[in-house]
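A single chain, nothing else alongside it, follows as structure tokens in the form predicted on its own.
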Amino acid sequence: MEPVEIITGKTRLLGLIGYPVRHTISPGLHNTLSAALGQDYVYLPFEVHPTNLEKAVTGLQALGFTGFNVTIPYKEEVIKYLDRLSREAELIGAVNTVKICDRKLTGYNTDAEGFARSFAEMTGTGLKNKKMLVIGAGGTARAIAVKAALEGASKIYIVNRTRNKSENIVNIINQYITDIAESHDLDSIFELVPCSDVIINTTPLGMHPDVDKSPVEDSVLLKILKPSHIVYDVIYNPDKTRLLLCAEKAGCKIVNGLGMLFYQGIHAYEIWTETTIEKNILDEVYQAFLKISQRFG
């Protein structure tokens, strides 16, 4: 038997940290990675207990770590027993992404540029003039509200059952980047859509295994949407959502969450090993990726 040495005294760690991480596939994407890059990097996940966060973060610092992920339920709470933030991060109000450099901890959020990254690559275009309708008010409606201003949108329209959340995230992207978001009730779609480029559904309707719900009903998009929209869910289990489907049905450009998924994971890894990494590696991990996520589906 040939000894095996795939994690040695010199192997470079990160890792994540979430409750539960059981069905994460962030490890098979980072693990790859690492291989098909030639880095000595190894990804572990870790299931801390709510009660246990901050230990868990001074553990990793002390075990050496180059950084870590962060997954519900922490991607908040976190941000205290971190020394800086991004400005990203700071906008946003959460951490997906630390690094670890010189004992200090940093936070990012790479929701914000995994979105951005997954929206230019699946339609070919880039959020700078576009009008956004965003659908919900939670996280990752923020991240992609406060990217889509940095990125220079035109308007960002947010929509959400409870004002007060969706008025949160105008007020942020109002005052701190540039005065170009509403807040509107759910009942607003109906005019909201028509004067809108891009609609972006980040409310957790159509999820598997609830596949028949949708944040808008199909007999009413049918009657405004036009082939000449764009409409971004960020669900990708199942790849198709209703809201696709009936999108898809209108003649809409369609995009699912799996890009936003893959390239958060991208950027973070760039930002830990800072690292460029090339389009044929992407396109490789990419499709190893599309397998790994296949299983977990």
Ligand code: NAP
Contents of the next structure:
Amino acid sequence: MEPVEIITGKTRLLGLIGYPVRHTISPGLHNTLSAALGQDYVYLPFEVHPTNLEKAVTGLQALGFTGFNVTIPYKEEVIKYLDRLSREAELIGAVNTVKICDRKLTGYNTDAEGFARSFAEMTGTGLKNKKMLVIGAGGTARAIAVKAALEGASKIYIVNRTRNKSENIVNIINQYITDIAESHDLDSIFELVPCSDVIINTTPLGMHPDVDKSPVEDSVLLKILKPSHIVYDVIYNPDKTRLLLCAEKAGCKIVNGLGMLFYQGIHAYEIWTETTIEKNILDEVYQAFLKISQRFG
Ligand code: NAP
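Any chance you could show the form predicted together with the ligand after that form predicted on its own?
Following is the full complex, with the preceding chain placed first.
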């Protein structure tokens, strides 16, 4: 038998904490990245019971981990166990990536960067001067809206079922970044779409298995969408949600959430390893990532 020496005493450690983590594709992505880059890291998922979050964070630090991802339900709660936050993570109020350096834990939010990079790559344009309509006001909406404001969007409308949640995001943007955000009721979409360049769904409406759902009725959308609109759905299963199919019919540029998922992982890896991953490696790893995500889809 050949010896198995994938992990040695020099291998550096990365991981994920969440509850549950059984369906995560992050180990596949990060271990593929390490192999592609010839980096001696291993990435492991840990299912952490809610009563053990603090112990898990302290434990990862004590074990010498270089960093770790944080997923549902701990993206906000983990903050109290960290030493500092990036500006974006502080404004977003959620952390999905932690880097440990000299025993200090710094929290980042790479969902925001994942969104911006996938948007740029898939649309060939940036967020600067864009008028954005964000549907939903949960954690993902906050990351996207804050990032768009930081990147120079000229207007951000947020519509949500629960109005105080959209108002909360609007206040953060207007108070700490720039005064461009407005909160509206869900049924204002009809008036807001014609004033927007980009429409983003951040609700789970349309996600597998509820593929018949959409945040806006098709008949309404088809009346107001123009081919110049970019319609972005953070959902990636199915590939094209009902919203994206409708937008495609109207001739719009459509983007799903797979690129956001990919680039949030890429950016986390760049933070941990302090490297920038070159385009040819990214393309190669993206092909592997597609295979991994199809297996989990
Ligand atoms: P969240 O914090 O729970 O927020 C969900 C939002 O959707 C809330 O604003 C909620 O409204 C709204 N919503 C839920 N059900 C609704 C309904 N039936 N009608 C109208 N509004 C409804 O969730 P999240 O963490 O932001 O995640 C949202 C979606 O993003 C999920 O589908 C998730 O899989 C996806 N996601 C994708 C990526 C990626 O990388 N592509 C990353 C993160 C998340 P209320 O405020 O009124 O409850």
